[in-house]
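The form predicted alone is given below as one chain in structure tokens.
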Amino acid sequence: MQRIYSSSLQKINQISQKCWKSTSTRVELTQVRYPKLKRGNYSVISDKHISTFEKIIPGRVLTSATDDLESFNTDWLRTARGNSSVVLKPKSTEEVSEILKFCNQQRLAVCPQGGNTGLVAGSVPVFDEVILNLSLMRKIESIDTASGVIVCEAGCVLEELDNVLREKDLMMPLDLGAKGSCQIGGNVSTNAGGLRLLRYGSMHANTLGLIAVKADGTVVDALNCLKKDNTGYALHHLFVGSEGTLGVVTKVAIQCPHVPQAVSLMFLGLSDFASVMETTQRAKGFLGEILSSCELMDLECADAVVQNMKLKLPLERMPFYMLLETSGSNAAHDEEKLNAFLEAVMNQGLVLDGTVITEPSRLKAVWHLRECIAEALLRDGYVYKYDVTLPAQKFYDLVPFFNDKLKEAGALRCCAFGHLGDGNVHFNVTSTEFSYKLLGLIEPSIYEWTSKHRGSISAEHGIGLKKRDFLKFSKTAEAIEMMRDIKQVMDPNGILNPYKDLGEARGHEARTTQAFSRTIPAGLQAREPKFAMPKEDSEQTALRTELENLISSIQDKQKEVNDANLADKCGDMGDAPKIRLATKKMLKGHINKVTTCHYSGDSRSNYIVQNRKLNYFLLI
């Protein structure tokens, strides 16, 4: 058995290393993909600059000469890649201030970076900007249980904050699929929404105060911890949603709600979008005081999860699925309301089938179906992702509008999921590889359509690089000019996250033409760059087959020694005393995570290790 396990681990390492190397070479430089996007008038990093950085943060300067910076330069979707040669990792606001002051004096462009889970290429460089990575700024300064306010540094991971707060009967108001990797500074800087905005609001609503560093190194202390502070301009709101273009957020104060005593989930199957809309309105009325989330996914999204993630749906295949979550203080009361609501909508023919879920492990499993849609679609090859807000009655109209012409042009899926409760739809198109033809059919048509129906081209992902040329579809010329005025005052040299949002500061615009021309660049007509997830070659296939055979061997060995079951061995035992489970450490991943859970019924220490993707528990 030991030999088989060791052999399996070796094969896993071989496959993972080979797959990583093959995928890492697939991401073309952003500056090559968009040749009309020109580098601004910034200095080029030199050895003298590196020496100064080493003096400011000794031992925390990564350079391309000695370190692999691929993961810092490449976005999570693997659609954008910068060419930065240096990554700086400060540990304090003071260090951030010193770094920015020096960069501003030397006219070095800076790309602030958190967990790098963004979807609009806003957290990776375009050219050779200095990457300012805040992942080491992870101190929790205070938790006020009386007022429900946490003060922490920008590099704290969202899920880790939530775990700490839950020990004090509090929780983060934000919940995202990327919660195991995303950082609170990035959440604030992009004004993240998430799964429970319907109940708890966005980061704008929950950020009471913050500390940010301007481009010239000036520290703006707006770290208010009060719910009410009507003393002039709300300066902290200036940085919320600014995506690092006005200043670098280093510390935040977040309003945190109490953990609900009862959480339930309803998974519904419906036949058409008209029924979805009617059911949504009924839910808001019938479940109003306890409704915390209202989510939608269509059949193509569900199929992607089943086919690519090998997961199983609680219901049969249906055109639409809804997830309704309630959070209250009385489990019996909430479950009774949910069952009554389900019975009513099914009797009226609005819902074809549904189930109410209250058991914690099943709650997580069903939520995982929704949270892993992004990864499931990515496994098709290449994903064109769009995050827009639309009026409720237009929420799903993008799919029928685009579906036929995109499928004829080679799209694999044209689908939508999202936050039905607040109008935020995630429209996704997949193909085996990147195609200029598909992109030209989608953009700018999708933004024109959204603007025509008085929607927003960005609901929660921000503008970043990918949407900068389409801002005019959601903002008037006067509003954009006012944003430029603010940028000019805050960052006159334009060093903070250039090429994003509005582009560069005034005086730099002439160097940049429309970045996202839909004309195929000269020299690329004969070849379209390959942005697909790589196909397995013969070696990978052989390794994977061998690994599957080894797993089968392990399972066969396990069956041989499985001469008893737990029920037989424990049948004469009395009830076990109550134990308390508490998460002790989270091993981070973007979507699929491994957690360790500590428990003890006496003086001994015990650990349970859980892998949510492979569905196993290991008792230590």
Contents of the next structure:
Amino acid sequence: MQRIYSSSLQKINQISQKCWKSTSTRVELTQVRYPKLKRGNYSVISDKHISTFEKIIPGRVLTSATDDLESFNTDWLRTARGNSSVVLKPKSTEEVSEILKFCNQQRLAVCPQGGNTGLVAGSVPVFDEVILNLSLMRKIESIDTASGVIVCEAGCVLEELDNVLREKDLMMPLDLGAKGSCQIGGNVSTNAGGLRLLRYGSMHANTLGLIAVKADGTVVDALNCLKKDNTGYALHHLFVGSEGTLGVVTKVAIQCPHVPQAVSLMFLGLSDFASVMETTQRAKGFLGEILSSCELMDLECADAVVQNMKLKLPLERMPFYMLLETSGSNAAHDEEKLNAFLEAVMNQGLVLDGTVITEPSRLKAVWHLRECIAEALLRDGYVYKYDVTLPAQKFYDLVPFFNDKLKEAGALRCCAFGHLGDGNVHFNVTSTEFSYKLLGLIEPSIYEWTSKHRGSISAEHGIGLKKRDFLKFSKTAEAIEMMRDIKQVMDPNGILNPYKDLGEARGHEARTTQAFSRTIPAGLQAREPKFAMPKEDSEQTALRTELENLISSIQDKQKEVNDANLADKCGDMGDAPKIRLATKKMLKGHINKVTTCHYSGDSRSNYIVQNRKLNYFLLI
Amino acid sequence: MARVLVGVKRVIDYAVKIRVKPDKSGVVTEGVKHSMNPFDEIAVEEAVRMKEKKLAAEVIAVSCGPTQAQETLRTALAMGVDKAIHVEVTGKDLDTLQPIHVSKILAKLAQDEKADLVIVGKQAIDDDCNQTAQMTAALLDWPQGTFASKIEKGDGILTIVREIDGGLETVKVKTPAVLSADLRLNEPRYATLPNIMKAKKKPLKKLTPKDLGVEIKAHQEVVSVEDPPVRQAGSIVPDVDTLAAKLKEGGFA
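The form predicted together with the partner chain is what I need now, so please give it after the form predicted alone.
Every chain and every other molecule in the complex is listed next, the one we just looked at coming first.
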């Protein structure tokens, strides 16, 4: 009786879990939604691997057999879900080093992860990459109040760092809506921007140094805490913004500014974008040195915040809202500057209405209105999120360009908000659920438009998975080649965050599956190669196709067999003898003639015959 | 139409971290961000709404405190109040100032200004006294409607819905009366730019407690101000039996 009872209880449990999971609308697997993506030539996780991980980080290996890995596999925007079965949570740089060394040897792909708040699906696996989550690395090593430098581990949450710093009259140089969850390692690895970049600069400017672990486990100690250090290449800058593809950042040194004495926030309502531009110019003139943030949100964003987040705006409904923040050392001086600015813009009719806030409680409340726009839009269902830098005049032009088309195709909202002061607009479209049709109407059209106006296709969100096929819209082929060169040096096996940023590893470009792009229109093939290739004839084409097919069939056969690799087989062999090269004789003569041949008594030494004309060596 | 007197207090902003002075005599107020007591904001908002509904003819804001209290009064003026009175209390008097003194001041002003209604916030977030409205009503011998979450004006009568422990209580008071505003009475507005500009030109009268015949006499002495005890870390118990045992140990079972 008891057995039947417990087994039916189990069944009830299972069914209710299934129901719960389906009603909580599980995100579609990335590999299902983008079928053109192909899994790379990486090993598959086995029990042996897991037991090795257990030895390195006992008790901190999560597997799908015993734990729920859904939150690790799904991105914050609920647009991508990986299929990883292992999450590793190291606590120190040494553990990260051992893990990566092992993964590199075993050719296991790794997806480094921090707060998982990224917006380009760069922090979740595409297939079954091992998730290396740094959340447990939360130590703050030191805060030097004299120089304003904080040294801390990569898993420290941004908001927590800011709170600790404020007790010493310092603050973090960056501030973004995700601050309650995002981790500093991720901020550095993605060169996060945020609300105050205008005043305090980017992560490149504020990261003085860091410690990162390369794919092969080597620890790169570029942890410098000095403002000035010109000793060789600035290695840390390589990792800033590399999105975890060149190394895993485990510790950082950040330059922190002093907390300002007087902070004021103006929330202004304007009638059209021309007024917004004028007001921004005035702001830079009247408030210049104290301006710390210049943000814009349009009416659709404001409506989303009011409807989805149940918040109230300080002003009536107006076409545009601007948030201007000033940070200074003297409240009275700042008030004078503010008053002069406000009088000017009000008298000129540039601003319809506005309010000024100085109380800390109100500051938080009003900033929250701007910071929660992303979440408010997410609550519509599905968000198509774009982040581009455009010339100042064109900041808002994407909305009129797309609005009618997209609304006809079923979009709920088509709006823009962002860092007006940096020219960085967040263009967002929402719908109740994901639609290939809407996606096709937006991409690659938006990237072409941005490229045409000489903007950047990704101002601060990075490339990740979602924008990897559009990198060419903002970087030349040569630049991308150089990036591949660096990636090859840093991570020859391509195990760090594969499929993201540059796409497939070198050597696989011919088979790069462009999952997101359509054909590049003629106008954008402007970047011609330096040498014009000779025109092909049909025979050459046939031969080339045959060659490519042979190559791919051999590669497939190799994959099938895949019983060993060179490193494993030869790893235990002794080193080859040292090669002593000495020119015996220069041979001159007609091509195709072997004009000399020497025999060696020593079976181990060889001769090299070089034919300069045809440029080959014969090793005998 | 009614003349409304609103009492506002300048307190440390609630989002600021409070620090106790090393000599335990009080909290650090120097260089710390202050703002209007949130409940007083609600009181001002209610008064301004009454004026907009033409139920009130004039709204006067009062604040007792140092020079900086004028900033708080300017905020009230920017929200729509017609004129402001600053009762200057500084130095030792400021340390001694208690709700009893404020009530005496408000009572005198209510009579001088011929107010029909006195509205204040239910309590200040720095001392949590919750005494001023009640004492002012007693001094004036007026009816009181405290913890008001809804105010309806009738003919010479106010219907107040009060928030009490058991739920909501509805009382009817005859005017003139003293009311204290509770959280759910309304949501205060943000002072917008045109009103901030206008506020600069509105009258702000300065008085001292002596002018009103009120002596700031010390009735009590603050012995010490200390931080609340640091919260002890909890412990995770493996099963129910251990939990029961621990509760017994602690004397809770």
